[in-house]
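Below you'll find only one chain, the form predicted on its own, shown as C-alpha cells.
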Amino acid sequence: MGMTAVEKILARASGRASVAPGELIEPVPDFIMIHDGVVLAARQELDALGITRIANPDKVVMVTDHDVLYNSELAVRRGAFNRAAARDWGVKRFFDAGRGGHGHVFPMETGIVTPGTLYFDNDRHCTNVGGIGAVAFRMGTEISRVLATGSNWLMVPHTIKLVIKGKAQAGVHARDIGFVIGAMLNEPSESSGVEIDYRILEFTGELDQFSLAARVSMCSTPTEMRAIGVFFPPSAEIIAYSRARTQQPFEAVYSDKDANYESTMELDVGRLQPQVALPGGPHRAADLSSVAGQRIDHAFIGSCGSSMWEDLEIAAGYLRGRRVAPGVRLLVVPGSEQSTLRMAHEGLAQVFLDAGATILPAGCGPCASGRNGLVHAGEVSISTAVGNGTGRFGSREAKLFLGSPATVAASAVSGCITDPRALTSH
C-alpha cells in the first residue's frame, strides 16, 4: 500500500520508511513557529520548569502579526516582552511589526517554506501552507514543548481526497469554492459520510486553474471546519515559484496512486455562482444572489484567507477608478511587508487611498479577534476574514457576511452586497 504526499512528509521526519493512519510518532519539524499572542505565556511555563534555553533557536521563526499596532498598554508590554524573549532565547529569525507580515502568508512569499516542508506552529491556520505543497500541523499550548525538545508526538492523521471537477465560472473565486467546502464538510458525517475532524484534506482533480493564492484561500475554510492539514500537490508552476525564492533545496511531493484515503468527495465547481457566507461561520455557504443588496457599513479585505498579491489585484480591479460608498468603511491589510512594498511600487496603494480605502499595516487585521476595525452593534460588515463568528469584529449585534476579495470590494464601492460581475474590473 502506498502513502499520501502527507504520510511521507511525516515519514521522512520521522526517519522512517513509511508511517500510516493512527500510528504514534514524534517527528522532527523542519522548523517552528510561534506567534506574538502567545510567547508570554509558553515562556513562563519554560522558566517555571527551569528551562532557560530553548532546543534549536536557529529552527524557530518568531512573528507579530497579531497586535502589530500596539492599541493597549498589554499590547505594548506583550510587545516588549517578546523583544526580550527572542533575545534570550537566541533567535534570530524574529519577525517583528513591520519585518515580515501574517505568519501564514509571508513564509511562503519569502521562501521559507517550500513545497515539501514540516513545521509546527501555534496557530491552527498554518494549513494555508497546504497551498504550496508543505504541512504545518497546529501544537496548540504543547508550543512550549516543542520549544523545549524540538518535536511533539502526533497521531498520524487519516486523509480524505477531494476530487475538483469542471472549471470555475469567471467571476466565481476561490473563497466562493471555499464557502461551498465547508457547507459539504459541515453536514453530519451520517448523511454525507465524511468526518473532517483531525484528518487532512488532499485536492486533487483539475487543479492547474488555482494559483498559489488561490489554493491559499481554499485551505482556509477546511481549517475552520476542524481539519487537522489541507494539501495540494505543487505544480510545476508553483516548485519554480519558490525556487525563484529560496536558497535551500526542497523536494516536492506527491501522494502514491495507490495511496489509502478514508473517504472520496467531489465538487464540480464549473456549477457554482460566486457565494457569501451568512453570519455564523464560513461554512454557512449561500448564493451571494440571496443576499444582494443588502447594505453594508464596514468591509475588510485581507486576513490570511485572502491577503496575498493576486487577491489584493483582485480587490483592486473593482476599486481602480471608483470610490467607496458613503457611509462604508472599507480597510485593506496586506499579507506581508513584501505586498506592502509592491503595493506602493506598482501603484496599487494609490489605487486603494484614492477610492477612499484605509490600508493597515501587514498582519491579521481585523481577523485578530477584533483588535483593530471594529463594528458596532446593528452594524453590517463583509469582508474576507477566515472566519464570522458572533463578536469577533467587537459587537455581538453586528451581522458578519464573509466574501472574496471581488465580492468584498465590489460591495464596499456600491454600498451593499453586491455581485463583482454586475461591476467591470479594471
Given for the second form:
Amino acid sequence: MGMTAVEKILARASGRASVAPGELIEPVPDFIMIHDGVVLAARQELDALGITRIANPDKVVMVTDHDVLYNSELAVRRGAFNRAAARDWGVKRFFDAGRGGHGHVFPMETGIVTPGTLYFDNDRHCTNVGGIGAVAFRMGTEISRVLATGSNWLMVPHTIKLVIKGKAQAGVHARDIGFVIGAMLNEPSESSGVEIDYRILEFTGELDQFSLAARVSMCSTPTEMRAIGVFFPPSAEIIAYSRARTQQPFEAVYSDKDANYESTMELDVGRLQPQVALPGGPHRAADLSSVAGQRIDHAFIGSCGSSMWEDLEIAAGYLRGRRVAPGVRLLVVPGSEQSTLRMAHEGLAQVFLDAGATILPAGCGPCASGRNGLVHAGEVSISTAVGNGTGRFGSREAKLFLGSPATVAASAVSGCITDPRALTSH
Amino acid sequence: MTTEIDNHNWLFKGRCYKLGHDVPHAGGVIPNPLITAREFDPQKLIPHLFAETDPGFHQRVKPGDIIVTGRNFGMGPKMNGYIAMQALGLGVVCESMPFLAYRAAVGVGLPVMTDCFNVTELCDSGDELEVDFRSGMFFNHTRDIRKEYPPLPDALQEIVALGGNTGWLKRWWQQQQTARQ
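Could I see the form predicted together with the partner chain next, after the form predicted on its own?
Then the entire complex follows, led off by the chain already shown.
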C-alpha cells in the first residue's frame, strides 16, 4: 500500500519508513510557530515548571499578527512580555509588529515554508500551507510541550481525496469554491459518507487553474469545517516560486498512485456561479444572486483566507478609478509587510487610498477575535474573513457575509452585495 | 514510566450520568464566557460544569462517577470543561468525540474512552457502572451488561497518569535534570 503525501512527510519527520492512519507518532517538525496571543500562557506554564530554556530556539518562529496595534492595555503588556520572551529564549526569528505580517501567509512568501515542510503551530489556521504542498499541525496550548521538547504526539490522520473537475468561470474565485466545499463537508457523514473531523483534505484533478494564492484560499473553509489539514500537490510553478525565495533545500512530496484514501469526493467547479457565505458560517454557501442588492455598512479584505498579493491585486482591479460607496467603510489588511511595501511600490496602495479604503497593518485584521475594525448592532458586513459566526468581529446583532476579494471590492464600491461580473475590472 | 501507569487508578466505579448526541463544549459542557476568559482554575470551573443543562450537577457527583455520551461529544478544541471533570474525579465514555476535543480531554488528564459504539443504549442515568480505562472493559451492574471497548491508547495513558500535559512536562523536566547530573 502506498502513502499519501502527508503520510510521507510525517514518516520522514518521524524517522520511519512509513506511517498509517490512526498510528500515534512523535514527529520532529522542521520548525515551530507561536503567535502573539499565546506566548504569555506558554511561557508562564514553562516558567512555573522551572523550564527556562526551549529545545531549539533556531527552530522557533514567533509572529505578532493577532493584535498588531495593541488595542488594549493587556495587549501592550503582552507585546512587552513577548519581546522579553523572544530575548530570553534566544528566538532570532521573532517577527514583531510591522516585521512580518500574518504568520500563515508571509512564511510562504519568504521561503520559511516550502513544499514538503512539516511544522507545528499553536493556531489551527496553519493549514494554509497545504496550498504550497506543505503540512502543519495545530497544537493549541500544547505548544508549550513542543517548545520545551521539540516534538509532541500526533495521531496520523486519514486523508480524503477531493477531485476537482471543470474550469471555474470568470468571476468565480477560489474562495467561492471554498464555500461550496464547506457546504459539501457540512452534510451529515451518515448521508455523504464523508467525515471531515481530523482528516486531511487532499485536492487533485484540474488544479492547474489555481495559483498559489487561490490554493491557499481554498484551505480556509475546510479548516473551519474541522479538517486538520489540506494538501495540494505543488505545481512546477509553485516549486519555482519557492526555489526563488528560500535558501534551504527542499523536495516536493506527492501521493503514491496506490495511496489509501478514506473517501473520495468530486466537485465540478465549472457549474459554479459567484457565491457568498450567509451569516452563520463559511459553509453556508449560497449563489450571490440570492442576496445581490443587500445594503452593506462594512467591508474587509484580508485574513489568512484571502490576503496574498494576488488577492489584493484582484480587489484593486474593482477599486481602481472608483470610490467606496457613501456609508460604507472598507478595510484592507495585507497578509504580509512585504505586500504592504509592494502595494506602495506598485501603486496598489494609491488605488486603495484613492478609493477611500483604510489600509491596516499586515496581520489578521478584524478577523482575529475582533480587536479592530468592528461592526455595530444592525450593521451588515461582507468580508473575506475566515469565519462569520455570530459576533466574529463585533456585535452579535450584526450580519456578517463572506465573499471573494472580487465580490467584497465590487460590493464596497456599489454599497450593496454585488456580483463582480457586473463591474469591469481594470 | 510503567510504575506511574500501573499505580494510576484506571478502574472507575460509580453512577452513570447519560447525555445525548452532539453536546458541544461551549454551552453544553461549560458556559462560553469561561472559555473565552481562558479560565483554567478547576475550583472556579467546577460550579459551572453543565450549569446550563443540569444545574447543581457538581454537587451531586462523586469521584468515580462516569459521564456517558452519544456521538460528537464536546465539539471544540478547548479544555475548560474537562479540567472541571478531572478535578471532580470523573471519567468520560462516549460514542464519538471530535479528535481535538478528545485531545484536549487527554491533555488535562481526564480518563476518556471514545468510539464506544452505541454505549448510550447500554445504560441510563443512575445505573451503577464500572469502567476500566486501561483495558476498555465496561460493566453495567444494574443491567448486568459487560462490553469491551477500545481503551485509552498506551501512548496516551502516560499523559493521563501524570495528570495531563503539564504533569507530563514536569516529569520530563525532572528526568532531564537527573540525566544531566
